[in-house]
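Next up: just one chain, as structure tokens, the form predicted on its own.
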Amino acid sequence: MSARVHDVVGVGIGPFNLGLACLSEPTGLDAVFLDRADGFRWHHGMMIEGATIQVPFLADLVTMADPTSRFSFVNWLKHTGRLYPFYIRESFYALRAEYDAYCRWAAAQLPNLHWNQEVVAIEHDAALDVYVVRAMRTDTGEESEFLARHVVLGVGTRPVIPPALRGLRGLAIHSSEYLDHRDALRASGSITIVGSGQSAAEIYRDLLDAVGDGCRVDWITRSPRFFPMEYTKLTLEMTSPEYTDHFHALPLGMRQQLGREQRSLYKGISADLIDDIYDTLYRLSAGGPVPTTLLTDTEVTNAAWDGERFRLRLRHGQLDREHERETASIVLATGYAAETPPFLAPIAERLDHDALGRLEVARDYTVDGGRGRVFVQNGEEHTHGLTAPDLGFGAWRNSSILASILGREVYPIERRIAFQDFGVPVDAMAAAGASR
């Protein structure tokens, strides 16, 4: 174990911890970042041609904290000769492949990113009052230890598979693996997509091109309709420091309820894609019936594989009636969820947990009883709401984390950006108190 004590060890190198690495680079902070992958990858299984990110290009790794940073998306465009074509294109939304390439470009400039390092345990050394991050190289098995004053967890989320669809044999894959299996899905003859959001819609639209080859494509969602993502400006103000303050202060039960109610605000389908799907169905129908079925308010309650086909047991929510369908393959576009990494077990008693056993993340993104030493990125949706996975809020969160670690605001932190109040206005509360 090296005697060197790093200011920060970041665990996981997704967009958020990569953004932290970029923003910390000019500060002189001694930070290292570890990831078990052999290089940066961002949703490669969903890198469908032409797909865009769902936030404006300003929601890159750094711009919303430091518009002058050399790690900005615009700087990447300039360096790759794409600035003028992007400008002429006149779209705020970068291609998903562009965003991935941009992140890999930024990662290549940072020597403190350590790939093939899988963190297996984090311990606390009481004598030194530092965290010991134990890692193992995924390619050689070599073990390493990193000492850290602060730890930033950015391990991201994991694919979710509903209980009724777990452990299936046959061609049943999560959407995160879609492109690796697309040819096999098309060759299967019939495909059923299960899910409600953007990934389900993108895969359905992509596979509609296969119906002309005799392939059947069905789409099943538990949602009562195909919800478009709400993208009006006053709704977008909910991705703000003020709304995050409001959400974090709510009791657990209310946060749980809002988490369910607000899914369409950031897990819905882009309106343009919904329209494109309809237009495609209309175009295909000109040649006769389209071999597809779209089922809403329908839940898969059971699934079985007989060696050739899946038999799905479905329940319609409004009618409370069940029926069955058969399919040769399944795509589970059933989303992602945060989990408490098992490598935190040695320091579990130093971390805060809520009544449901999840990490109880404080407003400043710490999770260690007010010590200010362990931070969480994109694992706080249940405590901070819809800003947790939002790419556009990542730079704000990283500005806050850096301010806590350094004891000063390197990047100015906006505290009020919204026109609206999300709770009782301060002046109204003052007036109510004065009238008593």
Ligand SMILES: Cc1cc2nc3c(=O)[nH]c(=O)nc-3n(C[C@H](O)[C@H](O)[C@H](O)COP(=O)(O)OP(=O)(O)OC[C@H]3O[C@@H](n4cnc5c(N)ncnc54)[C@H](O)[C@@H]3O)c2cc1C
Contents of the next structure:
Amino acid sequence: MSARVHDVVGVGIGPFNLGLACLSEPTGLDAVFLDRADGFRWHHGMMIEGATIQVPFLADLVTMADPTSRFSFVNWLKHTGRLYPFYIRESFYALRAEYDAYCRWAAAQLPNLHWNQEVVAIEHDAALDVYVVRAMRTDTGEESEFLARHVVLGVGTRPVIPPALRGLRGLAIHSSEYLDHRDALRASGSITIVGSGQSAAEIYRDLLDAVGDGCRVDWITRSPRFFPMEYTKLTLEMTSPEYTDHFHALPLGMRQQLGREQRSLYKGISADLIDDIYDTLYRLSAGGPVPTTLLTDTEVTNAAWDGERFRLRLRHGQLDREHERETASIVLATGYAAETPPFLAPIAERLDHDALGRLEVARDYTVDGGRGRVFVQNGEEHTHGLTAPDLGFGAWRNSSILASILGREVYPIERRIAFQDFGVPVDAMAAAGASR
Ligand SMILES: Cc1cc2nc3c(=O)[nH]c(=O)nc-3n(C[C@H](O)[C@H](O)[C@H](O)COP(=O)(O)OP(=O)(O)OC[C@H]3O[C@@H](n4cnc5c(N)ncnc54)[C@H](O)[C@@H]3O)c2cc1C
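Same protein, different condition: the form predicted on its own was shown, now please give the form predicted in complex with the ligand.
Now the full complex is given, and it begins with the chain already shown.
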């Protein structure tokens, strides 16, 4: 008996592939999703009490594609008896813990999600013209294979550790594991946070509550300032299909430059949190000097552990001057980055790569030379820009992927949502063409 060939095998079940599972469920598509984790848990190391998601609740798994879906956040609120409290709370921003619980509620309704399955290789069976997804159970080591006409990669991003801070012994952790080590950090007596984004700020604010117990908290960033995430509405219009069209069509060099320039759009700190930090420092300083140092434009160029403390060598950018600091523990809030999953090696020659060896992701999220069978989710920031990691754009991307797979638009796909034009307006292009 020939093995079953699935229409879709999704690798990774983070919010983006979970959204695909929810949106494909009503279509009858034969799809299975694999994840090496033992169940859905969203950024558990950063599930800080009271933290909210940074996008409106409509940016759930399905609503922007299908507001009638039974997998919506509002339906979860109804099912959990939280709808009226959420309504009275009058905030667009759900708690991070709510978003996690909501995703687990959605996942629990989908029998085609397979947990404890680590994908270790993807091969192409030329005879059958299908992809062979090889997985290994993380709990038993048992191997299995899933045959697929289409593969959707939703493996997320990896923690980034700067070279000067790699391989450290002692208590040096990436922010993704913060809550697992919070007590040990507090007990260490002095903590240094390295990094400038939302995670760094949330951890700094959380640890400020410990300075009363004789704990020192320092915050160091390479950025010239602690910059806010920009939320103004004309800028938010860049989280749109048409800005993604514009960005994708730009040459590699220009995309690289814009990628650096657009950091403040989604790698900054929410303005409310910056003010909360300031107000907390102000309140604490009423009782005398606060045991904290905040340093900007300062890079950690070296770190050494002497068995008890870290000695950090620091360089101030504008002054081009070096100095040293000691600390008992370090939190590396140094971000995340997409990488080409090693399990793609067996099919590398079927995939497109750019001049820097990264996957060259086409506008329709495919990476397989126009065959339209291997898709990427949240691995395309270098080709599509700031919409890649944005929860608010996940449903649009999934609608596009489903339309490519099914050959029809199951969910209406907006082509234009912004008031502004990005690039040269079409009519001006036509006029320019006519006058030539
Ligand atoms: C702390 C934090 C807060 C964030 N908050 C927001 C926010 O509020 N708003 C927003 O728009 N964005 C936010 N983001 C950015 C982004 O939306 C999230 O990172 C989101 O989780 C990305 O979803 P994903 O599906 O791409 O990947 P992930 O959530 O990273 O999931 C990837 C999954 O792939 C699995 N996997 C990996 N490799 C394999 C393999 N070989 N085999 C099987 N499974 C595998 C992993 O186990 C994991 O479950 C946040 C990011 C962080 C770190």
